[in-house]
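Have a look below at one chain only, the form predicted alone, in structure tokens format.
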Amino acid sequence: MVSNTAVTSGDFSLNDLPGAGRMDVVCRCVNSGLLLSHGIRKNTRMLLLLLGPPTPPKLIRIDGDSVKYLGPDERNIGGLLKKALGQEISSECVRSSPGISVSKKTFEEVMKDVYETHSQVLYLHESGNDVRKMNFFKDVCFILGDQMGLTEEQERIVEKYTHGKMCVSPLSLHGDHCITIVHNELDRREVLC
């Protein structure tokens, strides 16, 4: 998930996540991406590229197979992100808590990394191919923008490092809802196979 507005320092209030560059949107996406009713998706990794002020870019990686202390409420998730953003970092990953690390990577560096490490990279976009007509590889990666979407420059970079666009609805949806639909589609195909 790419957020062009979410703050990039740990100096924000958990009582005002929307005021932290819409960190509430990021938290909801983490919830949808990693949490089940009574557990965590162990086979899922979330990359959160935060590009808001004051010190962008910051890449937070959350590994479902090793994350601890992740609860479903935005305040809990916000607290874990706040701790990650408070770390002294460089281009190398720094662990902030079990299963969560943070580094400094540009949008293009992140896109290049996911392209080189995944057999399939798809951009979730309203003008993409219908999710129900798509075939997925086992190690698929999905790129998703925040409430503002990606910039034109970011979309040019995405075109270089993805295998196409995919849409999940004929309507414009919230990012966390898109993630839920994608997981549902993947879950159903795994069960039905």
The other form holds:
There are 2 protein chains.
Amino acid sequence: MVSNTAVTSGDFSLNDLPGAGRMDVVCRCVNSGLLLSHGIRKNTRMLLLLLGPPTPPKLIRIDGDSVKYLGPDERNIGGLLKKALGQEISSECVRSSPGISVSKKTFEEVMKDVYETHSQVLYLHESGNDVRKMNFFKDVCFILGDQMGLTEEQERIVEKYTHGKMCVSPLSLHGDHCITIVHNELDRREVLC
Amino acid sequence: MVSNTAVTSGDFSLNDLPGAGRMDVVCRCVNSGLLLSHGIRKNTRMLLLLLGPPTPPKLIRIDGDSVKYLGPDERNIGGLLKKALGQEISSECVRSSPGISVSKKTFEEVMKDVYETHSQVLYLHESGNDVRKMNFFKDVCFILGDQMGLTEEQERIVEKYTHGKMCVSPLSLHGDHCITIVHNELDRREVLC
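Target state, the form predicted together with a further copy of the same chain; input state, the form predicted alone:
Expanding to the full complex; the earlier chain stays at the top.
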């Protein structure tokens, strides 16, 4: 998930996640990406590329198979992201809490990396093919923009490093709702099970 | 949506929605029930039956066609619910903000009422029929429990006032994710459009 607005330092207030460059949007995507009713999607990894001020880029990686202390509410998730963003990135990748690490990677570096390490990379976009008609590979990766979508330049990079676009609804939905619908389709086909 | 734990007075802290009897769960259901990416589902109404302490029952009604000031983040929605729960219920039904009103109705009164005013009432439950195989009427109503589900007594009442059970996923999901999946199915069929 890419956010062009979410702040990239840890000094934001958990009482105003929308004011932190719409960190609330990021938190909800983490919720729908990783949480089941009574547990965590161990087969899922989330990469959050945050590009807002003051020190972009920051890439937060959350591994479903090892993350701990992850609750469903925005404030809880915001707290984990705040901790990650508060780390000094002295090496390639710094662990901020179990299953969560943070690094500095540009948009293109991340895209290139996921393209090279997954056999299928799909961009969630309203003009894409219907999720219900797609064939999925077991290590599929989905690219999702924030509330404003990706910039034209980012879309040009995405085009280079994806295998196509996919849409989930005839209506324009919030990102976290899109993630829920994608998971539902994969769950039904047991793609990741 | 029925919550057996969510508090029924307005004196809870927006900094601790989970501590208010899991008001965060209710907030997320409102989000997925009513919000589109750039707007509100005007064809949708939410009834939130809150049964936690100190003064249950409280029924909050949110009308998609007239609600205002509804943002997607939990804290914003929590603020609107807090205002509704802070009203003194002097008459049958008190308006707390545009499109939001609150009243005192028991579980059975609400169930009886929705049963009498809708041609189809479905209970979201893991043992139900698949949402993708259901036929829907235009004025369908869905019953959803909270993070703990309904009590046995409530389920007996539900059985009396519903036309069947419906499930959305092979996995056990959070309530708000279930709502998103139901909406997606209805959107695809344009049931409410």
